[in-house]
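Shown next as structure tokens: one chain only, the form predicted alone.
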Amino acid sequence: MTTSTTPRTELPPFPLSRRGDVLPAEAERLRAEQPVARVRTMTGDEAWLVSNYQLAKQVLEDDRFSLKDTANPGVPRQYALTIPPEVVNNMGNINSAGLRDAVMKTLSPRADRELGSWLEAQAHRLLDRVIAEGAPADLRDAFAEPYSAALHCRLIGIPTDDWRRLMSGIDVAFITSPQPFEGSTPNWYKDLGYLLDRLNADPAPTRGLLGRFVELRRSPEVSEQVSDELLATVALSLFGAGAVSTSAFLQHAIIALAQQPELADRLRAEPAVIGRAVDELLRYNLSIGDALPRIALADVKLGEVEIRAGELVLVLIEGANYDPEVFPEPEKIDFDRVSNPHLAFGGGRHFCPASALGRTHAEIALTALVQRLPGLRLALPVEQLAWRPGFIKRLPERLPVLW
């Protein structure tokens, strides 16, 4: 449903290149010339990308962009939706009932003690198996993802083990497509069967957010407001949007640090700066890909733009953390930047609670790389690398390295 009457072929298509190792030039083009544009989804749908660092933060941080009603049937949209409408209607209640309270327990580094140690003696288990196998090694397969997966299995409280079976619902989870296709359904219902066994399972879980789950299922006005489904649902959102996310940053991280090995070089003598490297690694970094999405609530002024309630706004997130007018020089990577106030997180009510968590992730895997991959370098031209297609985080379909 759209309000323009432009004509179908004079509106520039979205997203824009699925190369994740450049900007792309219609970014740095928008943001100076039409910072507020109309562009044609690839399900043929109108939308207004928004690529300057102030008006994406408006539109963030402004309850009259909604991210539920995205699901609405009648929006127009990014692209078809690849997992059951309901979903997102749940995740927009996951403020009822105590959830909001178990997940954001579940999300703080501090509510694990062990949580530390946990991940750096993961990394470095991954790390053995890589360097014992030698090199050249896909750190995609072999450490980026099994890494990310690894932390949100235990973080759902489900065996590591299982981390693939997961992992491999997300391929077909998070394709974007123009319509929708046949293996979409199917393929969470059976993740979200699997998590319902797990819930369900005796005995009972104790860890993790099943744990917390199991727990709010015993109060009697709790179980009676919630269903097991929408515990499961929440649980493999979690799993779903928290794997993908750091493993996509983790890669363009490995990306990024072996083009430029004088920035590992400071890593490794200068261990104190990984906290800082890792926000400018999240603000350089190019994964998000397809924009974030939200639908207009009511009529709203943005910059010299009508937004029309009903509308479907992007917000282009590399066109705000390359912002020139924020981030002085955006092109290079700075472990000093003094002010660094990216949006890789998001902004508003929709800031991701795993924020924290996320840093604790990247901190430890990537100083274990750094230590363990002296000389950490691509084993092919970086424009030799296959970037997925159609997916809703840029990704490299391998990530082949030597050291």
The other form holds:
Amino acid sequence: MTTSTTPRTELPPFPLSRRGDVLPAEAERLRAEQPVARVRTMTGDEAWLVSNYQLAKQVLEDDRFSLKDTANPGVPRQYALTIPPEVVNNMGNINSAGLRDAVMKTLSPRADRELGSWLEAQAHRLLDRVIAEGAPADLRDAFAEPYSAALHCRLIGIPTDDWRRLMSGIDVAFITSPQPFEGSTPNWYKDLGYLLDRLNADPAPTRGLLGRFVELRRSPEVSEQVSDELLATVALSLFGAGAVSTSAFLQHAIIALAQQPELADRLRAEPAVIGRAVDELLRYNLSIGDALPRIALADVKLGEVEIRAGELVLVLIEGANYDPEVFPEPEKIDFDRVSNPHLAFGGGRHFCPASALGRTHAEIALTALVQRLPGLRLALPVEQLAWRPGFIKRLPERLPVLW
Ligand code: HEM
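Since we've got the form predicted alone here, give me the form predicted in complex with ligand HEM too.
Following is the full complex, with the preceding chain placed first.
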């Protein structure tokens, strides 16, 4: 029997390569030949992959491409949902519950005057231990994860010692799977239960987001409208969104500095460059392993392609951030780039609300690292790094270094 549907094998598969140290050749080829290309996702659905800067920005800034609607039943998907569908519209829920101010204050590095010196102390405390134990050291387990997680425990207002339980929840919540899997629901509710307990702990939390929520809950208008479950959901989703993004980016930045020691030497000699350096490392980093998904709410012309309402559009951040039209010599890490309008924090309505915090976190960590570990290099050939399969981030399973 013949059929008129496209054979499943003909479309390029998405996601692209898991390796995080080299730009996938496919990203470059697609950008040059077909910046809006039909691809097949791991669920077997078809999607449009957008891989140049101008069109990526257009999608992110056009509200006819919706993030919220990616959670609807029956829409084409990038991978199965592992969190409750309503959590996808996280910032929308935060805004409509009147929690925006509390959340934005929590995410603002300027709202916490002690944050900078506290982060610096965390970084040096972890590096003291790395140095005392000697090289080689795994900077993922001994530095990037505990440092990022400690920041997020402080933001949320939970004990730092509880970081591992929440980080291991993320290991499950951010799996990319073709179909829903058994562990994802209990994983979510286990961590939600933990945050509900912390919210209602006696004595009540006084610090961080939970401290703010406890205050807000005292006002009758808020307590009538906002359930404890919503407050705990907001706290859990912020921990999830932030801890993995910051830790993954830091690991990618460390790999880049370890491979190009002249860049680390420059940061040691000229610490004031760190702001521009972090932005350039953000542009260069490949930690986002999936694409930013949107569902078209209307028919929209995108470049040469007519996107139909209901179709899935995937924005490939590495496609945009290595676009030579905007970033000359994109493969080069250049701390002196004059203009660096990268999309590492997304764009438009869903632009990361914690970009300033993400930058501060990395600036302090990398400054401490280059000072304390001069001669930093990978302890194995870069090709031997094991990249985690089936995860939304490109993450090395171990990050062994020498110095
Ligand atoms: C280097 C660190 C970070 C990077 C590279 C990063 C990257 C991103 C990107 C690309 C988006 C856009 C997603 C989309 O458009 O679909 C985003 C959104 C978001 N990020 Fe970040 N992020 C970082 C740190 C953080 C931190 C520390 C937090 C919170 C503690 C956070 C919370 C969020 C939230 C809540 C959103 C959703 C915004 C919305 O839907 O409107 N991020 N981030």
